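One chain is shown next in structure tokens, namely the form predicted alone.
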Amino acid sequence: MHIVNVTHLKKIFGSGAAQVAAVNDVSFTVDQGEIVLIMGPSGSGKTTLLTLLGGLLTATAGTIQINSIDLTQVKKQALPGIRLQEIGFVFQSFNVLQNLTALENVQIVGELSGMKPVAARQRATHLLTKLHLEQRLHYLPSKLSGGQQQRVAIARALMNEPKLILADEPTGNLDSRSGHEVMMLFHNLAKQDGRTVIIVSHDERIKDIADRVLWIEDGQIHTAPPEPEVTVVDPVCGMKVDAKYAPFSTTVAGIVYKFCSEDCQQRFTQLDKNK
């Protein structure tokens, strides 16, 4: 079953010669308990990709069926309600509320949708609790690692039970032991609940959960990415990463260092300072 339905889909952003098509007359379809990995270098067009997809960006042409929802031909004023029901969304940055505590984030989704306080409540704890966190439900973000933001982040998404989620580089700001936790999550919400996942990252190790990966590039989709031309070695976690493609580099007397991950680039250069 087919719970996204992608056809001919084309984002231009400007106009005459500074017209640029992010997303070029791309078509595809993901069933049901598929995880589908996105990649491309910086500027490709994925993550424009994945925000029409979330009904955040309108397409310029073709159609996009979630769960038989065409979002292009829904009225702007419905897509909130649509994306709160159908679509989970989890980024790179968390976007957890600083001010409420983790129960607090997951509840709030819950309650926006017209779940009863209590309802709402009791199925925040339980999804925490199924993430292992049920020792950090009354923490507020500044008192949890970056990982258990993360799983916040996640039951938070699953809150009204969505058909899709969708991920905007959900291991970039984490660790290579976080990030991982984090990819058997994604893992078991498809092939244990079902639930179709799509994926934008540059982080390879993603591929070891993927059904898919889909290469884009200059706005459009190929089914498979090229064989890097060279790999280099992560120096913090030891994961080899496209050179050409990595996402995160520094330099430091006069070598290039490639990194798979923010975090491992940060602790890099922490312990090039303490040297």
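Between two forms, the rigid core is the largest collection of C-alphas that superpose within 1.5 Å. Owing to the predicted nature of the structure, the values given are computational and were not obtained by experimental measurement. Numbering follows the first chain given and starts at 1. Compared with the form predicted together with its partner chain:
- Put the two forms on the same core and the Cα of residue 11 is off by less than 2 Å between the two forms.
- With the core held fixed, residue 262 shows a CA shift of 2 Å or greater between the two forms.
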The other form holds:
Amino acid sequence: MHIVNVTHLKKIFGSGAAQVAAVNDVSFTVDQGEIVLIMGPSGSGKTTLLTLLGGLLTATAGTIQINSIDLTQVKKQALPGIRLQEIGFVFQSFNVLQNLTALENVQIVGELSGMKPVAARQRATHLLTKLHLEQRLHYLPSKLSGGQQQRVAIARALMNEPKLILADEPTGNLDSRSGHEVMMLFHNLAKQDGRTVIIVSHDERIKDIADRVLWIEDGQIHTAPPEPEVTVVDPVCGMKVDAKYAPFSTTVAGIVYKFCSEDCQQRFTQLDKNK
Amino acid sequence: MFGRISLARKNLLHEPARLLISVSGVTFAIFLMLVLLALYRGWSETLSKYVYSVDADIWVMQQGSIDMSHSISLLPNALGDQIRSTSGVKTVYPIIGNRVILTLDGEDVTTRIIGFDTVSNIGGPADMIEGSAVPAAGEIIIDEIVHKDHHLNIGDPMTIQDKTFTIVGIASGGPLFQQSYMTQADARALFHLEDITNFFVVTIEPGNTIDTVMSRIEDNVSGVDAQTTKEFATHNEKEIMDKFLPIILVLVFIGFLVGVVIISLTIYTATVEKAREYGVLKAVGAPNRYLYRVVLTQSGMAGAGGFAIGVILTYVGSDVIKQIEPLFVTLVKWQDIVAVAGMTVVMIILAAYIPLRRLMKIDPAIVFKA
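Provide the structure of the form predicted together with its partner chain, given the form predicted alone shown above.
First the chain shown before, then all remaining chains and molecules of the complex.
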């Protein structure tokens, strides 16, 4: 069963000459209980894609279905309710509320969704206990380690039992041991509880728990990053560029030259004319 | 509707310095507004206190005269008998009331000298602080402000226009026109008004209405106007207070603005500092109305705290200041407290407006920025 179904998704920022397609005609599906890792270089569109999946950004074109709800069709006012019930968020910098205790940070999300305070408190206590934080229920975030804060954030994400967990660099601010603990938590959430987990990260270790890795570059999804042997050298600046995806190319005397930028291409053409 | 975790309360209590500044600012604003209104009330009451204290239904004065401060009323003594003979009139007493400028400790002091009938005691001091309320010939009752400002006490001599009187009593007076009291004979001699009276105060026979008797007096006695005690008291207040009221209202408005600005600034900075956390709440699905409620509650708590302390401070502070400065006559009325409470609610809502606008602009996608 597809929990996430993305078709021809496009997000364009700016207009005219300054127009940039941060996500460009992306389509993919993610099944229940699946862990998908989205990787790619900085500025490739990973976070934009995650923001779109979380209903925090409006798509330029295409559709995003989360648990059969098309986020691109619902009214803007309805999105907070969908996020509250259908999606759990986990962030790199934890983003727990600093003036609330661990318990209150989790409880408040239940209360927001209409749970009675007593019931929300019980469930929050249960979740934090499950994440081995039963001794830290009444601690403020400033008294918790990074790993503990991330577990509070995960408990918060699970409070309303969402089918989908979106995690942005969840191990980015953690030491090695805490990072592994968090990875195991995600693994259990998917494999034991049947939740779908989409993680955006640079952390290669997460590949070990991921069912699939999607590589995103220049706003487009690939099943794997370009192989090293298909890179060529820009004849002007000397940088390595992807032979297949290089944005600029010129053919001279039957030889195809690839360039990293339009500027290098123009300088090459000028040099060729001056010969 | 939502849970009982009060994020607003927790945020405020975790920033005690900010809370203190906010509440102190509102307290100051509330104190300023209430004290100004209380001063207005206090002065108004003091201005009419003497008129209300006189046991009379009707005040009769020279036609065209309206109050004791801004118009002169000179009536022949003989008119007293004409008034007394009017149907429905029970008693008639003359009152002499004129302002004089004294020189005390080299300083000019304005006081109103009241000459009253010491036998009936109609027109005597409204409130005595100490000493005799009924002066004999050559004696005077002075005002508490003159007593405090010029250190004049019972038994001391006091010279008015070359005539020396002995102080026998100290009366509670007014902030604008201090009053001194003496026998009518002494007052007439002082002002050379042997055949003239300033006002006649009248009581009516049972079975008559005040309006009817007033009409009869005005019909029967030429050259006079008659006013009920309430009308005369109101005119005495109005002449003065109409000039003060616009100033008081401007100052109250300034106090209101101070309150709005202080709450608004503190809540705005708190909102900006917590922008990321508000972004997190938006991202996880908190509806806007919940976030608005957090900001409004913060504003409300600062406003309510400041209001409560401001009211207490008004009562305590007014008494303390009155001990130091007798002119600081205040009267805190519940109607003014209710009005200021209403203004505090408006203050809270207005103060929350700018932080709410800031809150609306917070992009929940901020949460993905490391």
